[in-house]
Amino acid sequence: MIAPLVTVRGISRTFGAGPTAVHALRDVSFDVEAGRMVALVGRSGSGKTTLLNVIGGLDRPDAGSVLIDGEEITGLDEDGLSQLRRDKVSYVFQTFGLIPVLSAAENVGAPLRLARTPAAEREQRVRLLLDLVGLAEHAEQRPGELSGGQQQRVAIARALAASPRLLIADEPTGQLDADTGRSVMALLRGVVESEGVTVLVSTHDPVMMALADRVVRIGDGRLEQ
């Protein structure tokens, strides 16, 4: 039995109050085992993004708890959450979020600069990651010179730079065509195996679901059995 890296218990999150309140999450509980890829599936508005934000420390629940690698994160202050995001959790979004004036290599290396990683070690890690995502020959190109799929690959490499325990990907193929999306999904699957990272990804794509070790379905803020 593989120990869970992520433990979610009784998470609820409501936006607003009174008759217009939106109950985004309702008593959600589940585990994510270390070294696995879990696909979070549900229609738009089902609560997927809110759940990912709570697990990643980007939002606070109204009730319940989240443990990552045995650490209770829902009660952390801003400094604690910043350290969590620096040391254990990374994110990949639909919009890539790359810095336009930096090259692919500089974007990937940015988290390592913030962590004051020595230059030689940083450059070696950047080369390894760009090779992992198939962009070794594009290291000096800026985001505007890359395709959408290539930009998302750079974003994945950047997310892996600091060797996180957990990678959270919110609809990472949402802005990509079907073929490019499939290649990015296959890359995420490969990352689980090559880097030993646990991946929690929200998706509508049946190919992504097929690549996942487990599918968790959510509807109207509740997990569906």
Second form
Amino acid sequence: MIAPLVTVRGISRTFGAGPTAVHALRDVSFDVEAGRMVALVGRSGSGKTTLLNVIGGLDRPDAGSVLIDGEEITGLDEDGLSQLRRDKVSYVFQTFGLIPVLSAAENVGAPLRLARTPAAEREQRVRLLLDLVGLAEHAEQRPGELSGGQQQRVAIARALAASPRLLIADEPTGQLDADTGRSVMALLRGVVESEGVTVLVSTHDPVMMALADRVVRIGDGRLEQ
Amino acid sequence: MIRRLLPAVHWPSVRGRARADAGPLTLAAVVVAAVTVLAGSVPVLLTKTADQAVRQAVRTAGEQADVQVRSDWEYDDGVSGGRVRDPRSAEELDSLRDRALDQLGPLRDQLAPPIEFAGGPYLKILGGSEPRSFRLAYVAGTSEPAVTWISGAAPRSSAEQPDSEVPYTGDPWPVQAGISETAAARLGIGPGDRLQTEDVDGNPCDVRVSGVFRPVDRDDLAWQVAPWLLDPQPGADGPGITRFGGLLVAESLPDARLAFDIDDVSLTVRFRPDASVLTLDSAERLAAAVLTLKATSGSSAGRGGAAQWTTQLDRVLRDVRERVDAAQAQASVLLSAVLLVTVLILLLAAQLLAGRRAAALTVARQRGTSIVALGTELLLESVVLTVAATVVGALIAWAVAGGVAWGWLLPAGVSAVLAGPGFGMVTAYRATRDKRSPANRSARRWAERTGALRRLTAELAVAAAAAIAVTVLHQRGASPSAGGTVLLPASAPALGALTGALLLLRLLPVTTGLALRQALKSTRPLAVFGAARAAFAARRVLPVLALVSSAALATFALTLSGTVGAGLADGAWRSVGADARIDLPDQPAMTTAALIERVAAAPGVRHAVAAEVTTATPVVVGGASRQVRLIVVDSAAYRVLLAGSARPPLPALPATAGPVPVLVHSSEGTLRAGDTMDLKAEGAPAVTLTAVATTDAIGDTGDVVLADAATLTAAGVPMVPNTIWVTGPGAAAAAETTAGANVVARTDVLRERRDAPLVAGLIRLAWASAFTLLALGLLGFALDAAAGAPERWQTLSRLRTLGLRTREARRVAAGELLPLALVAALGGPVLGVLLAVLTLGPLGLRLFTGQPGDPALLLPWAGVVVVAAAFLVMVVAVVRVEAAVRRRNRLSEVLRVGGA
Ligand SMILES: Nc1ncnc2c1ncn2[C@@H]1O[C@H](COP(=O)(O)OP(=O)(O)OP(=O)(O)O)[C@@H](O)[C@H]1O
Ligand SMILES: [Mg+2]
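Let's see the other form, the form predicted together with the partner chain, since the form predicted on its own is already up.
Let us now look at the entire complex, which starts with that chain.
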């Protein structure tokens, strides 16, 4: 049995209070084994984004705990969370989240800069990653000069740059057409194999579910088995 | 009605937009209102200040500003070869007054009630140790000024018959006169006494004291024309001579005429301009009218009532006019500066607002609203806002100044009205037009090139306008009376600032690009993010123009006020010559040496040096005679005195044989080092002086020659000290306790000049402008920061998902804001000082500082530091405020779809 990379225990998250309170997550528990690609599936408003945010340390749960690589993250302070993001967790967003004023290469290199990776090593890794996502030609272009699919591939390259243990992707194909989305999915599937990274991805896409090692269903804030 | 005129206006959208952007709109309105207060009130206040300056000048000028009408008495030859006593002499004065009033017409409202004056010739009082003079005078306003006779009685006629004929030969005709209490005490005489007097030719005169009087009202205007009737006046008839007066009344005036030659008793009516109602305008009209009367009345007074008009009022006014013109020019310069920056800020605000509204405007376009309809809606909004703001501002201006000048409000008003609709329409157009750039590469390049060319043309046009403005300013000045429009030369600094800002705008992307390239290479992880954002932000045009112009012009305004301040200090020193000056009387109670010793021993006195200062001393230079101010002083002691002050040091005067070495200072450059000149001394051969050096340490206006006392004495011209210069913190006090009234304190002179209406007004305006400009600049910075905030924080949030710490995020934010702040903080002040160097000369600051030449430029270091620091502090403040505002926004929210 492989030790789980992510352990989610009894997570609850409620927005607001009183009669208007929204229970986005109710007592959610599950594990994600290292080196797997897990798809999180559910209807709109079911709590996918909320769950991914809590697991990635972008949001705090009201109750429960999240362990990543054995580290309890719900108790971390801001600096601890920053460190977590530098070292272990990276994100891919539906809206790509690239930095518009930096070139594709600089976007990919950004996490390495934050980690103070030496320049030569950084450049080499950026080249490698851009090759991996098939954008070697477009290294010097700004996000605004790239297509949506290309931008998302840059975002994936960037998410991989600092060699994280866990990659969280929230509907990464949400803004892409079906074909482009599928190629991005294939790319994600590929990096799980090549980089050994664990991927937790939310999606509506049946193809994506097919590519995943496992599918976790969520409905109205609860896991559906 | 309006609905039918503007069918396209969608009222709910207008209201909705206004409500959604209430904050920015209010801010723009506040700017318009604030600038309306300044630009609307300053011209009005300036006119009032000019009027005040005229009043003050007229008051200070005293009788120099009087309008005088003179006439000659009717011949009084009698049938038997004598002179006939004319009992109606006082009535002749009345009729002269009435005719003068007729001639003046409505102008008499500008004048105080006329004073009739008939005065006898200079008489010498015999006996006594000090030289004393005596003059008989008749004065009357609407009537003779009231007096109480404390002993004796009012003068009576000396003749038995009021119109008796008096032979030309014979004893001097007796005249009865009253003397004042103080005069009686000083002269030691009383009623019934005959005052021993003689005329300039030594002929005895028969003046009898009828009584001793006390004025009922010392402030009666009639006394003003002959104050010596009340109190003996030292120096009135020459140095050291005290003038006493004898009061004539209507009954004794005819006797005074008989006592002297017919033309020795003057017949004048004096009009003193009424300082309480005078304005610059009315004073100038008055002076012009009097000059016309003067020209038409001929050069000599007519016998028997033909009036001759004289006045020096025009000369008094010419000085005031010159100063008012200069003040007006300076005010125009400062207002142009404020208005330029206001317009830029309003444009910036409108641009940012259009950016904020981009989404809403796009939706409106997509719903089918035409660009024109959108423009109309936006115009409606801006007109309502601008009119409201202008009305509020104008009301405040009116409350402050008692009037509103509308001309200067135009630029701000027009840009406030048009900027919003303009930027809004452009935004709406851009949002919905076909966005693709031409696919054809050459077509694209062509489009780029025309864009660049258009920009270059605009920049060159601004630079050319600035160059022309500076040239015109140097040639003609910026005062309205120089003719032509004031606007172009007055906007020289503003246009110069704009030109400089455009230049910096060109340089900024190059610099930030360089910084980015540097940052990309650097190992410091944060540098690159700030630099990348900065390079991105540096391409925005309006913020750079607005901020650099505001910092530059604020510095310019501070330099102007600083230079005037320093110039005033320098001018006051030059006028006084030290911290305090004692003007020695001709017969001092103490020897000069003793006086100096006493003063020097007083607490707080550093130095005391005696000198002989004579104005208008004739010297012959290069064959031509010119008048100089000659200063004879112990040069060693004076050098020590100057060394202890902030003044420039005094060059050494070598003790050489031959010509006496002197130092010269010449405001017009007529005296130079190397010149030799001949000094004519009374009863001695001419002394040859040679100028060994020029010095800025001495001198007021005109030419000044400074010689060493010992050297000049050796050359045969001994020093007769008439001045003591005292320095030290206690100088004025010590001088006053030692020497009494004859003391001029530097701080008094300085305060008086600084508080003079035009000077005080100018300094206040410069400060107000500097403050407004800086405030506008900081507002522009805040606006720009607010506009960039969403993108900035989106980037920062994204970086934070990569592991950037909160603290580091703040540093990156600061890095983004810094270039704009830096270019304003550094470029602005440098540009401002440069503009001051370039344009302060023709603004005539010397007219306010009382210096011989234009004041030396003073860099207001503290002010420059404040201006520079303000922008840098703004960076910190903006980052802090933003961080506080956004602290609650969790990353989880910012990164949701559609968020951030
Ligand atoms: N900040 C918030 N305040 C209040 N309610 C919130 C907040 N964020 C999320 N919710 C609510 O929590 C529930 C779960 O939202 P969440 O965004 O996690 O759903 P989702 O599964 O990601 O939906 P989608 O597929 O549309 O992205 C929703 O009902 C949503 O309205
Ligand atoms: Mg979601």
